[in-house]
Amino acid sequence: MGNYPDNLLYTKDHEWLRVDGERATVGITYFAQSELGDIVYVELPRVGDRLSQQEPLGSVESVKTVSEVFMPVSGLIEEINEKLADSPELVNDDPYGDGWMIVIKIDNPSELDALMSVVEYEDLLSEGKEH
């Protein structure tokens, strides 16, 4: 299927998290990016908030529909990446790279445990399970 690094691990609402340490990144992946189609903002909670497993994050905008960001496990906003507020487009050329949209401090390491490999992914989006 392509492009879901395998480096990644992923939610069945369509976010990847890249774990660091007791740290991760976390954006949307290419399949929600593509459904979405041109994103035009994108919403984002503000560092020091402290969310929940499948709480949302935020939103992103497209010139389609406006979809809400779920968080992949809990934790405390450390980072945004500001560079979204003027370049939304990022999250759709780059969604995993310079289109990531949050850093995370990892509340819970065993809610990692609930989150899918790229290859589990990759067969959720075969079978069309997806939301």
Second form
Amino acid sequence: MGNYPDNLLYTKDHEWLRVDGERATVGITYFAQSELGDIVYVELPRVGDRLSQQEPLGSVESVKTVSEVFMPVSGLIEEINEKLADSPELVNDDPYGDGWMIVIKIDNPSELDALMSVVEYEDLLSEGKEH
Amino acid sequence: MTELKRTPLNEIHRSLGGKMVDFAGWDMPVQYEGTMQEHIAVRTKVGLFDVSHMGEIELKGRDALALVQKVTCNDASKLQDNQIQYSGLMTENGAFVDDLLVHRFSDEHFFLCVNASNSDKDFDYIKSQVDSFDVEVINSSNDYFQIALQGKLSEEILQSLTDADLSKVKYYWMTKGSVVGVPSIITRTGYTGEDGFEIYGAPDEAVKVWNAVLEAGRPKGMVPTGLAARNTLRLEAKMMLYGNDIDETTTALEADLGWIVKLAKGDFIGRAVLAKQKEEGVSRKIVGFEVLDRAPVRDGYPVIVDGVEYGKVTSGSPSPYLKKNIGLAYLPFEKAKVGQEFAVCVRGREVAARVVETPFYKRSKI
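May I ask for the structure of the form predicted together with its partner chain now, the form predicted alone having been displayed?
To see the whole picture, the full complex is given below, headed by that same chain.
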């Protein structure tokens, strides 16, 4: 496939998380951006905000729809991808690279246990296709 | 849950990769490859739409014209045979039972194209107004497929498939003709702000006509186009969407549709209220606006005027062609002026918006 890197963790809401020590980078998956289509606007939290697991961190908008993005785990927002203000299409073009959204400092590493591996996430996607 | 209705082209949409959604009880393609590219294809070349969900009501008989005149606000007596007009099916309050296209075949045969979600309501309403008129009201909604070619290449593509001389069919006129051998009504109308044609024919022939048009159009850049692009195209052209921008609570004058209100034609349902509003002025009016922020505004977002909520955005979207965030909303009459600023509430944050000239997009006429 290649659309789902195996070094990431995934959520059922189609966010990904790349853990690096006590920090993690967060974005939306290939599947999420392709379902949305051309992304025209990305709303992100402010640096310094502290958000809980499952809380909306922002939203991603295509021409036809608005989709919320949720915190994969609780944490402090340390960085946001400023480039998305001018170039929201980066989320389509490179969802795991230049289309990243935020960097967080993880509050509680045990919350990572609730996230999915790439195998589990791909299973979730293929289940969806059977319906 | 009741089963969704399907147009005769349902299987085709699925085979073309259409993403199907429930639209007014119909299983319809919201997009195929992508809303943005479909929208741009229609603005720059041509797109093909299945609009078979639309309703058709026919009035036949000596008093067909009289009944049209009674229930609609535009003046259908001005129509010649094969001419078409945009009009409103009016409530007693001068508001919209529906908006519609009135097609005249003859003074004893009118063909009304109405919104899918309203076709049964419209039919019952029109029938209830027959009284002593000598006219038969027929709900023909299941007797026609309807597809639309929209965009500047529509004429050359359709001309290659029909014996009708399309160069003789002006905007808002129609002709009968054969399209790849299928007897059709061909109208020069649409809901995109572009030149284009709509084709009505027998449902059994829908697949044949659709495939022939798409095959002839593909080499010229035609793409199948879904309902999401249909909505953004009509919004850029400031064409009203029933249920959003107009309904049974908004009068034709509040909706800035004074050009379809012909008080001089004589009495019609809703005339008294509209005449009074014309005399005294309306208290609110629909406007087109641009958002002065990167955040798009959407249908239903609260409108804030002088710090107080004043209704909702009736239609709001990013504009794929103009690359701005645009929308429609009702404002108090004294604020409904180009340049006026107000606010829209986007997920708890107030963003500024400014009233602009409409339509947002107008095609250049050749």
